[in-house]
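Shown here is one chain on its own, the form predicted alone, set out as structure tokens.
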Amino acid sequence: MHKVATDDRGAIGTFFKACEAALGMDRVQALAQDRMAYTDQMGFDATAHEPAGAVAPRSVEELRQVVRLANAHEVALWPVSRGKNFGYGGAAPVLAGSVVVDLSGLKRIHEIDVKRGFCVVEPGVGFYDLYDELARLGHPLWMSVPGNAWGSVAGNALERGKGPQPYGDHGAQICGLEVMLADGSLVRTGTGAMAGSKTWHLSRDTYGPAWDQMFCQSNFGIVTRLGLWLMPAPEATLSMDYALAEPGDLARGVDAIYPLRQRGLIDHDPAWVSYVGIASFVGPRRTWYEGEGLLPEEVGAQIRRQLGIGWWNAQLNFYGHEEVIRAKARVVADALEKALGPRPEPRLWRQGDDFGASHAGIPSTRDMMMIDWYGGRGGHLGFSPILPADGALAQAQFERTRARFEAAGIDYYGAFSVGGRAIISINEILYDRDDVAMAKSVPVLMNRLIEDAAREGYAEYRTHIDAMDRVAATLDYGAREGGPGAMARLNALLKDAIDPNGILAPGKQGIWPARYREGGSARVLRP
């Protein structure tokens, strides 16, 4: 049963009126259509995580007023940067009846330091906003972008989003945060703790604990400013495409690439992507097949022939001086030739060429085409466990997962992002929200995937709001007599100390404040 918040004393309505008085009527959205706008747009049950409404501050001072009013009225808040985290719940809160704090109005780009390679942005700054500003400056720095890039630069980094560029571990590029705590006070992390610091966004070395990552995927504060390292624009890029013909080829594909990534010969984490994923960017399933059930293998073979792709497909990209990247690509191709076949024809881009072939981190929403795979009101759900960089383990994970997909009647779409030491097994569960059978099978599939991965010792790094408690429960090291694990106890201890009224994002990542942790009865807030 979903937890939902209470409003025994009409606190929500009073809170909204106080916000209207403090911020203006246009900053409060509490009508039925407003609540619907902030629900999980890809969920099967819009009411499961329906908020009580939203407030939209446009400055740090206005946000402070919202936070202080929430404390006074004991109202649960759910901060979102832009609310575009589709596949994981969008803008919807874990706790139904919470008030969404829409930070899209905090949209200043405070700084772009071209010489030292970083930007400082507020949570409402989107990838297109930052790209446009970098373009205005002549593209001296390149950003890394996720597959669907209409969200927030800061929000994506704080959720540890990924991109296929050298700086593609977005959470790892964070350096220096400004955070509003639950009492409305501001703290700056790293050397920003010194007033007038000259190195706030330059170094993660700091005196005492480093707290940037504490505010990633947590509910300990609201980030109001984020420093992010960006890549200096390279002189050239070079790309090579590889394809593997059979589903059983994944193991050798992984084993061929990860040692090269570990040694720094490949500049990013390449992914082996299944052909359904690539096909879903081209058109809906009915483009090739209008029958019921799983996509037949003969149709899959036809798709691969038509698109000129393999069962698994990977692109390797190199960035830097042309002589250097040509040499690196030659060494990589030599190393891969025995395992992956003849070297592909490389594609070179040089500064001054059209940007289309540069892999410059140009934002796009192309990947959202995948939600139309089954037609109807499409949706997708992400499941992404981490496993060791090992071909046999990756192959076994794929085969387990594919069997689960097929038992649920869902076409398998997966990708294995290969790092030097670990792999992220990215699974996109595509569905039609109006399909009754899918509405029943998808949640069951998600639960089984979580259970399977935990049984193998693989933790998920990111999950949908519906599954946050279940994934948190798999982190069971140090559990006592069936209770929560040591990490859950630590999170609860910190949560209660830093947010005693439990107003900030109750339930995010399975972290609940005491007033919801104890008792746990289902209750609901109403405006």
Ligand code: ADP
Contents of the next structure:
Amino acid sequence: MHKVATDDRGAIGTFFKACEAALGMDRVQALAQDRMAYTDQMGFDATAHEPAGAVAPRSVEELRQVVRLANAHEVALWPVSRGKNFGYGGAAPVLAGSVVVDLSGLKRIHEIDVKRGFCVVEPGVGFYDLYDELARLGHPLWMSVPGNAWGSVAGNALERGKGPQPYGDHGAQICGLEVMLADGSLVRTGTGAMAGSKTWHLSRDTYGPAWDQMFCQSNFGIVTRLGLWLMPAPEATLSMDYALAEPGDLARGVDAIYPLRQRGLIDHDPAWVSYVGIASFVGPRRTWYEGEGLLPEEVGAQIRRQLGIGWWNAQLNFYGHEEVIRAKARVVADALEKALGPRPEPRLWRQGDDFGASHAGIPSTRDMMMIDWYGGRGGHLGFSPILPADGALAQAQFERTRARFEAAGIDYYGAFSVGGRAIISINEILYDRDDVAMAKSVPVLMNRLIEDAAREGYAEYRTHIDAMDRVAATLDYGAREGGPGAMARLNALLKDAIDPNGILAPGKQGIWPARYREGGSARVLRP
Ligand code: ADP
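I've shown you the form predicted alone. Could you give me the structure of the form predicted together with this ligand?
Below is the whole assembly, all chains and molecules, this chain first.
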């Protein structure tokens, strides 16, 4: 059952009117088409997470007014940066009837420090905006971008988004935030806590608890400014493509790579990507197969032959001085030869060559092509558990996941992003939203995958708004008599202290303020 924030006292209507009076008519979007625009574009049921409308402040001061009005009218807000969190809910709130706070109008790039390698952005700055600014400066720093780079630098980092570049753990690059708390006050994290700090975005060392990560995947505040470390432009890049022919080769592929990654011989987390994902960037499934049901193995084999790819495919990239990366690539290729076969021809890029041929994070929306796999109004749903860096365990997780996909009638598409100690396994459930059978099977599949992973001791690194409670419930260490785990209790304790009226993103990551918790308060909003 979805919870709904209701308006039985007309509070939301009054709130919108007050926002219009304070901010101007054009900052409030609350018509039926606005509600649809801000709902989950990839959900089967658009109403499940339909917001009451949206408010779009253009400055921190305007945001403060929105937050104050939300407190006064007890309205639930759902802040988004650019609202392109596709596969995880887009712009839509967990709690239907919440008001989306669209921060895409806060678009200032406050700073790019070329020498120290960081930028400071407002929430509305997109990957394309930052890229354009870096290009204008001659690309002195390189970004890391997610596969679909439509969204915002800040929103993606706050969700701990990933990219295949060396700085690809975007949440880990955050250094220094400015955050609006639920009472409308601003706090600065890290050494930014000192007025006039000279090191806010330079060091994560600070005095006392470090709060950057407390505002990631949380509903404790609204981030209004985000410092992010960027990679100094390397002198050259070198890349090598590897392919594995059989689904059963994943274990070998993982075991070969993670020790090299751990030793710093590979500069990023290379991903073993299954061929359906790569094919989906080339064309919809009907390019190769018009039939019903799962993609037959012989068609899969034909696709792989035609595209010249393996069942699993990984690209290893090296960044830096040519001498150094050539040496690293040689050591890596030697080490991989036994497990992965002959050394691929490395491709070298040097400063001065066509920038598009480098391995810089160049924003693209190509990955969105995957939603056309089945035709119709497409969608994708991400299932992203964290696994140990271990070939046999990765193989077992893949086999389990693929069996679940196939039982649901969905072609398997997954990528295993191999770090030195852990793997992020990003599975994309592709579907046609108008397919009645898929509308039934996909939510069941998602539940099974979450249950399977929890049984193995694997938590997710991120999830769709629809699954936030379920994933939160898998964090059950310290649960007492069927109640929530110790982490849920701590989160609830903090939530109630930091946001006493429960206005900020109720339900995000399964964290509900008291008024929406069962038995949490007498004042539960009812439909
Ligand atoms: P993007 O457009 O970059 O893909 P979104 O704007 O959709 O990302 O943000 C993804 C999620 O991150 C949102 O649903 C919200 O929960 C959270 N979020 C985004 N921006 C902020 C922010 N400025 N402050 C707090 N949380 C945020």
